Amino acid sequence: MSNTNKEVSVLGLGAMGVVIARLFLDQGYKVTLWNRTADKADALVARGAVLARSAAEALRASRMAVMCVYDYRAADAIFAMDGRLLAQLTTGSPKDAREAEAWAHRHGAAYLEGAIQAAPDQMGRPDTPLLVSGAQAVFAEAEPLLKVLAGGIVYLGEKASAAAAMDLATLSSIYGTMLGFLHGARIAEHEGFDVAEYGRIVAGIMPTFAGFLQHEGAVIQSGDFAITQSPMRISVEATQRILQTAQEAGINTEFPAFAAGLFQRADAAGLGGEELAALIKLLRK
């Protein structure tokens, strides 16, 4: 991108659009604001932003936006597009994407959906993540812009709702884990062990982790289902240790019932030889 088409709109400042707006005046961007509440880009244009009387302003002021509002309900308030590309940084869900692409090109405008999966303080850097999806020209026309907001930007295609799916996918395994952690400190406390070297052990062995879940990923997309790292059967036991512990020392039971009622499922629906990443053709029922 070069210097005279270094122009963009943001639209929403919230935690994250007030960081992303910064950045890009870092960068020399030429920076138009529009946020429902004007007294939040004081600072932005103590530095140089522009602030619009409103979105549609905001949105002829460059050939780009970025949006990033609360949720896609306060988008919808927002759109008043006359032909500009559009990156729409709002969390929503693959239905969510598929309508904005589809409001967007009703009116003229590129279309681009993306996902951060980030905090407001680790934007900018090199290896910040962002998912993105949409038309692949249109990718490559924001891409440079994009870079400045994050440097590990993965591009999941032209399907407009693959990055929030991807996002929802991600977080359900953030979630997972989380759940399981936060059981596991329960274990800990039980059991009068300090909670933090409890989580200093557990992010020891994420690394590893990592790469076993990597591995099953691989096995899931390749179908072949023949133990190579962990048999399911050992899983089924081992849910069921941690529920009966659970049981025995009178702590919350719902985490571990559900994951031990899932592999006994799997276990007698003949999956139990297999590889642990079969539980998933439960799941696909």
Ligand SMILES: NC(=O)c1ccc[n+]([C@@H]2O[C@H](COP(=O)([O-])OP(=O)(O)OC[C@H]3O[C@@H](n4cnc5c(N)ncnc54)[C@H](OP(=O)(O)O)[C@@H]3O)[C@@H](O)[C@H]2O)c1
Second form
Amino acid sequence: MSNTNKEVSVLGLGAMGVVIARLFLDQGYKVTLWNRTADKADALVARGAVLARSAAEALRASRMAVMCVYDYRAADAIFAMDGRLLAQLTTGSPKDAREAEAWAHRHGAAYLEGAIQAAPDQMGRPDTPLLVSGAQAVFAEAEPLLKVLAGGIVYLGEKASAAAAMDLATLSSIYGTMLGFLHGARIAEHEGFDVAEYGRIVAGIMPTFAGFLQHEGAVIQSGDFAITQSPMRISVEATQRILQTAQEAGINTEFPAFAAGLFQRADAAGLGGEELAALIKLLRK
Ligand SMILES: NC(=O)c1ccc[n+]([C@@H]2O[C@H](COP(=O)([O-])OP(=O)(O)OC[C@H]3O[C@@H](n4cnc5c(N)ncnc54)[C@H](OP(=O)(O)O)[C@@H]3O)[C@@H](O)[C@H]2O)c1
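What would you give as the form predicted together with this ligand, now that the form predicted alone is on the page?
Okay, now the whole complex, with that chain kicking things off.
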């Protein structure tokens, strides 16, 4: 089952797929390519990759294939995979991943679900994060090859859906932060601040904030919401002040209204005297 002859097929040559193929070429792999729009392979073919005439031909060419296309609808282009190992790096939902694994198994292929947590120009580094899940033996076979793409692999166990679920949980965290950041940028520009300076200040507090998030995750897991770091009532007040500031400034109020509304409901439910993370009790309802 090992991939000792260093060969791999790459299906999908968008912004991410091109980088994936290039990283394998850099490491001396025999790389077979397929992309719906064939001419995106030209520069890689010039560097020694082989362009297959169809997705099926690309899949037959190597024991292992990495797929990275726009979404799972695009991924349906795959077929005829007997005896192959597919590493699916296309972003999807846990249900998408479960269905793709069942589909691959019906077609005689081993399956791994992967979630790239980096931009194309961050790929191929020793610390590039990649979440992976699927059968342990399949992961053991694919790990050396996936390490070419990302040194920071986190294996999340046998359930194929795990990588997709953890990816979306992480993205939820990022988009929540991003929305708050953008509202903060409106405060900054309304007050006449240099928004780039605001970005630098936010970047400066991120390591501390990351430690705080880790703490709140541990609190939720423990089920003990006694105050250890940040009382909920502080956030009830702070989000009210952000909302008030938006109203006074006449800027968009959607984000603070949403955040302040949640914290007020938590307070009304009697959670104000607990650790901030107790808000999850409201979200569980
Ligand atoms: N870029 C990032 O920063 C990043 C980071 C983490 C994860 N990802 C994930 O990586 C995956 C690919 O992202 P990307 O940035 O490479 O996207 P992209 O640049 O938009 O490329 C999309 C790829 O999907 C193919 N495709 C789209 N619809 C198709 C269809 N109906 N049939 C066959 N192929 C189709 C495109 O083929 P054509 O060339 O023919 O259009 C192209 O190869 C996504 O799931 C994304 O969420 C991306």
